[in-house]
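Starting off, we have a lone chain in the form predicted alone, written out as C-alpha cells.
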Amino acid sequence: MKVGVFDSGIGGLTVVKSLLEHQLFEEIIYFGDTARVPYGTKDKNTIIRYAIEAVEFFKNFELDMIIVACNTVSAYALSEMQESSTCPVIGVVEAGVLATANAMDNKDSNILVIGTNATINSKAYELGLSEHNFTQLQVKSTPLFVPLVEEEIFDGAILNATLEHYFKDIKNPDALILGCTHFPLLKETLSNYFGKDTKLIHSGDSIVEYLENKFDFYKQYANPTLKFFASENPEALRSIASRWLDV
C-alpha cells in the first residue's frame, strides 16, 4: 500500500505521525505547498486550483490512495481532489465527523471546533455535525495557533495568552474537534486548558479510524517508506519531520 499525504505545509505530519503509529502503508509520500502556506485565508477558488495542482503532483507516483490533511482543503476542494484523482481521495473533515459522532452518545453534546478562518467560514464541520443531530455546536477561528506551531511554541506565556484570547469566554466543551493538523501538537496545553473531561478529537487519529472501518489492510509495515517533498524548501521540511516523527 502506497499513500500520498497532501497538506499545505507541515501540519499533516500530525497525520503522518498517526498513519506511523497504526503501520497501515508500505510507503508515505508527503507533498507540503510550502511556497503557498497558508490556505487558510485564501478564497474558495484559490484553494480548489492548489488543491488539484496537487493531485497532478501526486500523478508521478502509483498511489493507492490520496490523504487530504488539510482540512481547509478537505472542505473546499476534496470533490474536485476526487474528479481529477486516479485513486481514492480522503479528507480529514468527514473523518472528524465520524470519529466525534463514534466517540460522543450524547447528541446534546457541547461541541467546540477550532480551526482556521476558511475551515470554519466553509461550515464544513457545524454540516456534518448536524447531519449526525448534534445541536450543541461553538466554531472559533484560531489562527494565531498555526505560526506559534511553525516556530515550535508548545507552551509558556505566549501560548496561554493566545488560548485565554479566544476562549476566555467559551464554556468548557464536551468534546474539541481541533479542526486544524497543526493543533495536535497543542494538544496537552489544551487539554490542561479545558480539563480532562474535555475529549480532544484530531485529523491524525480520525484519520487512521476512517480508514480502519473503510478498508481492508491485511498488513502491517513497521518500517515503511517515507519521502517528503515541498513547493518551497524541502529541506525545512524533512528537518521538522525528523523531529516531529523521531525519523
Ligand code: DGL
Contents of the next structure:
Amino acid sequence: MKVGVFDSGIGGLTVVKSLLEHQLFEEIIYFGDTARVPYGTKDKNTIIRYAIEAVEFFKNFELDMIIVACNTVSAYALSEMQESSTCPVIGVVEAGVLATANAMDNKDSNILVIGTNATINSKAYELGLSEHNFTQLQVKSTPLFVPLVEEEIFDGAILNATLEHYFKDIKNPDALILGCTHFPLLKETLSNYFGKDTKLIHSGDSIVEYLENKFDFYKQYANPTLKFFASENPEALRSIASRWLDV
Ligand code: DGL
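For the form predicted in complex with the named molecule instead of the form predicted alone, what are the coordinates?
Next comes the full complex, and the chain you just saw is listed first.
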C-alpha cells in the first residue's frame, strides 16, 4: 500500500507519525506546500486551487490513497480533490468527527473545536458533530499556535499567555478536538491546561482509527519507505521530519 500525505506545510508530519506507529503503509510520500503555508488565512477558492495542484503532483506516484492531513484543506477541498484524483482521498475532519463520536457516548458532552480561522469559519466540524447529535459545541480559532509550533515553542511564557488569551472565557470541555495539524505537538500543554479529564482528539490517531474501521487495514509494515517533498526548501522539511519522527 502506497499513500500520499498532503499538508500545507510541516504540520502533517504529526499524521505521518501516527501512520508510522501503526505500521499501515509500505510507502509514504509526503508533500508539504511550504512555499504557500499557511492555508488557514486563505480563502476557499485559493485553498481548492492549491489542493487540486497537490493531487496533480501525487499523480506522479501511482498511489493507492491520498490522506489529507491538513484540517483546512479537509474542511474546504476534499470533494474537489476526490473529483480530480484517480485514487481514494480521505481527510482528517470526517475522521476526527467519527473518532469523537466513538469516544464520547454522552451526546451532551461539551466539545471544544480549535483550528485555523479558515477551518473554524468553514463550520465543517460543527456540521459533522451536529449530524452525530452532539448538542454542546464550542469553537475557537487559535491561529497563533501555528507559528509557535513552527518555532518549536512547546511550553513556556509565550505559550502560556497565548493559552490564556484564547481560553480564558472557555468552559472546560469534556473533549477537545485538535483541529489543526500542528496542535498535537502541544497536546501535553493543552492537557495540563484543561486537565486530565478532557479527552484530546488527535487527527493522526483519528485517521488511523478511520482506516482500520473503514478499510480493514492491519499492522504489517514495520519499515516503510518514506519520501518527503516540499514546494520550498525540502531539505528543511526533511530535517524537521528526521527530528520529529526519529527517522
Ligand atoms: N495544516 C493547517 C491545518 O491543519 C495548519 C497550517 C496552515 O494554516 O496552513 O489546518
